[in-house]
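So this first bit is one chain, no partners, the form predicted alone, shown in structure tokens.
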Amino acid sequence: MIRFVEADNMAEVASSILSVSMTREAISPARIEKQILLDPNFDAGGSILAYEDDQPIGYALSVLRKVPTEGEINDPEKGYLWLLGVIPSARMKGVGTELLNRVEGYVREAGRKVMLASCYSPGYFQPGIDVEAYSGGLEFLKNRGYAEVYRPLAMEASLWDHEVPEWVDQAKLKLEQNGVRFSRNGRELISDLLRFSKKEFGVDWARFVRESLLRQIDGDQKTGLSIAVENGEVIGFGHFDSERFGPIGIAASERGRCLGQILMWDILAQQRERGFRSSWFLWSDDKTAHKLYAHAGFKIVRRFALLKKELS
């Protein structure tokens, strides 16, 4: 007999399921505790475990954003399908369908009208469904009313022999001669950085900046910033956390001046200086990948499908 129960303190059990159903993600109990159980929006009502003869066989997690990010809830009509996995021996028994029905019901009962899979920020494990690793899961969701919104991609670059190209140094010098200042010290620009990131890119980017600055103040050498300032105003910034690159963004009015390339190469230089041997990120699009990242040696390593379903 298969039974489904709401799950609260379930790190070990969920990890055992996800380790064999989402094999590329390496979702350990510690990651579940940190990214899920300690997330302020986690609610056991959206966390469902499936058992067969008291053996865990499936897990689904949905989440609603209830706690404001940087002062506002920016997606009041959305719910997120964060995780869904069924062990191979229990598939084709309706387990995945029932798990999905239950987490969709949780979102629907809260009055949310849209379910997204699976870009919940800040805790997502991947920005969608890996189209190669989880092709069966992608087909499963499409057959249940989910449609593709777009396909983010993940990229990675080796830093073993990375050197900043001469043209980047020349472009930087030209901008500096015209009044642009570049800095790695976010502490001298705290208010300006937070204001810029929130205005240009939204509350989630402001959260990245805030967390990075807090770590810098504490002396953490694994995270850093690269900032462009003109006329006393921040016009662009880039961020890294250990080997993870980004986010990086330029004010809409300042694009086309090589600022993005300069900040990107400086971030990569900082990562290499800190002893990291590769740089990677989870989320970009084909246009940006071709225009910006490919020239720095980034290569596509994964491609995802971000999905959306209207809940009736």
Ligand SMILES: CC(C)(COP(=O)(O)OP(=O)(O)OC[C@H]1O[C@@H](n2cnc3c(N)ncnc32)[C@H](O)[C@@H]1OP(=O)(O)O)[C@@H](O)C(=O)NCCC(=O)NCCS
Second form
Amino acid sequence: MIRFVEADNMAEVASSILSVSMTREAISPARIEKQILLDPNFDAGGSILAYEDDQPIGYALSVLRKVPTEGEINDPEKGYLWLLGVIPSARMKGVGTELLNRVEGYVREAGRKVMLASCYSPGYFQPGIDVEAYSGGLEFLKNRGYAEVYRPLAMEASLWDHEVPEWVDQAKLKLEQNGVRFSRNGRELISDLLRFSKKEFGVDWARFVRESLLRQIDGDQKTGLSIAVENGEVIGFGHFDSERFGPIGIAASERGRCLGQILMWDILAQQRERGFRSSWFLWSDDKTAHKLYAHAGFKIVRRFALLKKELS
Ligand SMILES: CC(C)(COP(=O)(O)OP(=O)(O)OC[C@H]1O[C@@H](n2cnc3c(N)ncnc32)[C@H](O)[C@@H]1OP(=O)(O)O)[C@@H](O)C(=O)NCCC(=O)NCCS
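Given the form predicted alone, state the structure of the form predicted in complex with this ligand.
The complete assembly is shown below, putting the previous chain first.
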């Protein structure tokens, strides 16, 4: 007997399923509590557990943004397929298909037109379907109407031998001589940073800035910023949270001036100073990886497929 139930307070059970199905993500009960159950958009209607007799065998989660991020709902048409896993011994019996149908139904009934797998911010565990780790899952979704839209990549660099190259120091000096100021002190630029990040990169980046500054004010040394300022205006910034690097962005009008390289190397230096020995991020594209990150020793560690399905 297989049954499907809507579930909240499912941290332990969902974690036990995901630890053997989405094996690369290490989704502990505590991460589920923090990233899912405490997410203001979480709704048990999109959270479905499958049981065979009394044994939990599958879990699927979809989510809709209902609570604005930084004052905006920037994706009113979308729902997100966030998690989907069936334990190996219960596969090929239609459980995954039924779980998917149910979470799609939840999104459709709310009037949303598109389902994305996955990349719902802020809470996502991975930006899409890891094409190596979940190649079967990728096929499964493609067979059910999902089409690939993009392939972001994740990279990692060792910080053991981190040393800022001389040409970066020189480029920085030259920019400083021409009036650009570099700062690690976001607290002197709070409103400017929030305005800049929202205008240039959208609400999700402003959220990174806000959360980092809130933590810094409380004395948290594990997060920080690196900022470029010209004529009193923020023209770029980078961010880190422990070993996690990014986001980093330069104003569209100021690109090509080495600002990105300078901020990247400074973020890596800050991570190293705080005791971290590697730096990683989950999302970039091939062009930026080649142009920016490869210079600092970042290597590709994961590749994701972002999928989309129009819900009729
Ligand atoms: C992807 C995943 C959720 C599918 O779960 P599942 O329960 O095996 O899914 P289903 O049984 O509904 O469908 C799987 C296949 O079995 C087939 N199948 C379904 N019922 C069957 C039955 N009674 N007898 C034989 N085959 C059957 C389906 O036709 C399907 O094949 P298709 O994709 O070629 O159509 C599961 O493989 C998994 O947990 N993978 C790892 C995690 C993952 O990749 N998650 C998705 C990305 S985040």
